[in-house]
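Take a look at this single chain, the form predicted alone, given in structure tokens.
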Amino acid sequence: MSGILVVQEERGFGRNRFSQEALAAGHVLAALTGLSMETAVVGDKNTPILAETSGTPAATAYAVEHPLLNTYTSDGYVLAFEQLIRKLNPAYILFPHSYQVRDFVPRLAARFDQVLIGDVAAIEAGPSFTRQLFQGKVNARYRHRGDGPCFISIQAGAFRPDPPTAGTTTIYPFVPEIASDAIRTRPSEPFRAAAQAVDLSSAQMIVSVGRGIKNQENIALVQNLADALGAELAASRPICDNGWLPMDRQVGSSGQTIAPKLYIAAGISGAIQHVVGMKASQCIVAINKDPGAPIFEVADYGIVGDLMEVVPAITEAVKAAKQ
């Protein structure tokens, strides 16, 4: 068994934010082991996603091509993804930790009498693969015994995506068998967010929100900061709890996973389940007025005072900064 196949999902728009992260995971993966990559989407060869050049190319990458993958379902990715790899033999797959990934790759898994690797945080010489437990509170290393392959998801905002590099990639077509009856399910229409819903994940700044506020009419000063820097305004869950905030703005373990360039924490604690949702962030910037906050031990910069005067304050300076 030789190489590595990282498996990436393909939405109408092409590669997503968590293909991307997958693809980096899958070059940490390579540099370590000596190994070679090769990527694999469903779709032909003009998808959108094989098309792109943005982060480090793969040399080669599989457009897995059939009537019956034009609408995803669990049977079908399963039978034409146990072919691509008996065809490709590789020792890794990665995947990105999305729910299409969560339903079909344990399956896919079982048909070569493996485990996924679910969720994982971080690769290192072995190569071992980090795992959080427990909403972040103990990490678990995890090393591939045996013949088969190893099936790999990685966690979301825990690589950030390869900058962008020109590239020239061999797109090859893959066909596999699939008979129609082997599909069992019926698909329906796919899931759509409401048209307010915010897409949290591609946002470039966010600006957070906590139980520091105190009440809801306070969330003002937090969207000023939010307006004057061309950021998106979130929360930690009792905010959206509270119904102060809408669900859509929720950052954390039960929210969105997001990976900014800035995200600044006001009068948010630092509870683990808030910490595993925004972690990955480029630069946190933590403001609360106790100096024993969680929230401090992952923050790049901390300002320990009232949110209610230190919020005003960088709104100011920030439109000062601008004129």
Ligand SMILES: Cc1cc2nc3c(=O)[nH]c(=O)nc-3n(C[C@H](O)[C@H](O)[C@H](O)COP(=O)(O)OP(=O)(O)OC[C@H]3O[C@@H](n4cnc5c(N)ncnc54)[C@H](O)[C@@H]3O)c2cc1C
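Got the form predicted alone; could you also share the form predicted together with the named molecule?
No partners, no molecules, just the chain.
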């Protein structure tokens, strides 16, 4: 068994940055293990992502081609990558931790009697792989045991993409065998929910509320602060799941990604799926009663306290300052 295989994801919509970060993680692992790195993507040799890849040294790329892979299905992808992995026999296989990867890679790994080490945020000597437990409150270092291939997925934003360097990548086609009746699911084209009424991405200031608010009536407290600042109101997922605020105010991986000048998080714990949506904000203020809440890891200013008291006090202070 040899080498590192980084599987990239070409996306019709959204960011290929995910894949570049996985390549960067592959380079970290290559430096630690002395192994060489190859890359693979579903698509033909003209797949746009392969043009981005040449120039970041991965001397070999596999374009995994099959008409039944034109639309993503877990059955199709599991079959295709099972065959590619059996052919190349890599020691490590890295993926970006996308929804697609969550969907098929655990199944692919199980086919090799392996489990995916998912959502990895750091790779260190050993090699050891760090991922978060308890909604980001604890980091855990894992090791792979035994001699099967090791499956890893890389957390969004954890590795900085490598700057492009000179170099060329040789692209080989790989055509897996897939019978059409092996694909049991029939997916539709992706669609968007009704047009977004609120565009949080253009707001200069956002006050965002999480489950610490306890009930819908209390949201008025946070609305008051937003009004005093002239800010937009946003929320973490559970608030929208509960129907307390509409979906288009949700910040995070399944909501909006924003980078305002000021982001105030009130009663939000700071789970990674929330943080990826707001950590690019210029100035982050966190209000939480738990000093160990992960939101404080990304905050510029932190207040440990009860938001029911702290938020109205800030509203008053803002009003006073504006007079």
